[in-house]
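Read the single chain below, which is given as structure tokens and is the form predicted alone.
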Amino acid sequence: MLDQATNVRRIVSEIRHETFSRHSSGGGSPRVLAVTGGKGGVGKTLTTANLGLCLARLGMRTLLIDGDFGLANLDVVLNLRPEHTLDDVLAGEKDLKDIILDGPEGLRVVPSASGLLKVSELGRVQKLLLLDQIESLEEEFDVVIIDTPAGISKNVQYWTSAAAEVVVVTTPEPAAMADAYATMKVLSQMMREERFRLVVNMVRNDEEGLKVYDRIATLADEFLSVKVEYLGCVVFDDAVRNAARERVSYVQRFPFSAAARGMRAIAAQLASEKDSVSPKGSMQFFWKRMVTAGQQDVFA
């Protein structure tokens, strides 16, 4: 047990050293991940919040964006009370940098509006405006995680196109697995996504997580010709529900819980492979030149 703990501390130290070295050299655009899932209730927002916190603890300057216009709740999960949201940015009343909230342990959060149907679907001008605002933050962060809405709407397609990597969250429930596969199908066919990362929530054990991954990856490879990579799983744990009731992340409130251990492992996996990621362009956000590259429908 002592050797294992020593090894974990060594890995964390190496990740922090590499992050510091990158900051000092001023290199690199932020790594951008879109967290999606198809079906609601699979733990997508909790995954975003807890993963972001774990990455921040590894020394990475982390920004979370709540991309669920109209039904936002990332601020609720992190017990934040925004005075202004993305709705104010899209209305031209605020700049994006003016609404960013300071979250726990150095985490930064862009809150979205809740219950405002006028921004539930972005128009072309709003999407371009938002991209301009996001691109202005390029130098300030090492990693950006976008919490997308449930389903496969145009907003989901917009956010996943904005990211270098798409993380799909599912559970062992057949309906959730079917929706995860459907999400991959739509994004591969309409947005030409060729690679997905998978997180399996609410599993009984690691074996069940791997079984869910094998099933989805096999179908995706055979029928969609896309690659699905396994990031890890989070076991079903009362700590998750109890922390949510207290409006705090479970990796903070119950750091020694099985769920927290699973999320830390996922964060460590992502952080350790950061230099191997191939962005979709000169920057990992969705560049305006893609409007004329066969993906105009995202801006419709």
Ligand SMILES: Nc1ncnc2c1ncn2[C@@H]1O[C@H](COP(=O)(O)OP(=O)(O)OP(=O)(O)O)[C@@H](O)[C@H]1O
The other form holds:
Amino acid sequence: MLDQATNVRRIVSEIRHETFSRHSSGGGSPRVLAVTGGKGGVGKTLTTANLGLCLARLGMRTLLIDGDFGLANLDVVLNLRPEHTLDDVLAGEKDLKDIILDGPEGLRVVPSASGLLKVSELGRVQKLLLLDQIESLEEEFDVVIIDTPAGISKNVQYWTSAAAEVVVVTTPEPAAMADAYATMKVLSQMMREERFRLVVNMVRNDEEGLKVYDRIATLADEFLSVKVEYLGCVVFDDAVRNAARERVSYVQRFPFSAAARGMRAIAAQLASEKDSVSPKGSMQFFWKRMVTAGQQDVFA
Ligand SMILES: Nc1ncnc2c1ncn2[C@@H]1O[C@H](COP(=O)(O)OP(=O)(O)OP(=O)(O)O)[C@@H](O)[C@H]1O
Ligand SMILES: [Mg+2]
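Same protein, different form: I have the form predicted alone, so give me the form predicted together with the named molecule.
Okay, now the whole complex, with that chain kicking things off.
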């Protein structure tokens, strides 16, 4: 019987082989973004859902993945009722493509189940195979957005490693700013992340959003030597809470609200960059880097 280490080596080598051949065949790959932020309740899930909807409306084929295995709620926010979740994929009972839900506006969603599994508790092989399954969908989507849980657990490190772009969500609250900074610190030191995009949620006005960005970007540049780019801000708006209560996105339910305007501007900013080449590259490139460079092992 093969031991675990031999198994893992075989799977990594198969994936590497496939990755290199796909990479060199030049097939289209989606932009993969992870939404993170450190502090709980800053608006990561609502940003994922509403940003996804705005991008879908702009004509981008958009997939959202609920990466919060502990408190999965992307399906709740979008009023979807999953029959199967990532747990079934991880148990080997379903393929990823079989559990994808159709959301509003052509948006597609990979749901997670609450409270059953944590990525940090998954085996190495499961983690590798999950990413491989996500990669296998690459030609069907222009953009993939992964909602991650609060904190900077192995789970968050795993998802941010899988994504070429890391979107950090914060609010003007000092504790949220400190957590956003700490997240960047951990990801830059442990995962060699060099570039972050910032969304400032629950601001009073645009000026406050810019001030928060300025402060975080200056500190990150000075002490972490990482680049933080501003994606925009979303005001504190009752429309957000009211829509959440009705289990619909605020960009759909209250399209003329100040929050929806802010989110549309963020989506427009991202969409306008769609031809830009990320220095970290696509997921394929991530794989290449991961298996060859021996970076921090998020699969352990
Ligand atoms: N711009 C906003 N204006 C007003 N309220 C907001 C705004 N953004 C988020 N909220 C409120 O904050 C709550 C938490 O949002 P959300 O679930 O997206 O946060 P989260 O960062 O994903 O939380 P967790 O860390 O628990 O995953 C929402 O239910 C909503 O009521
Ligand atoms: Mg959340």
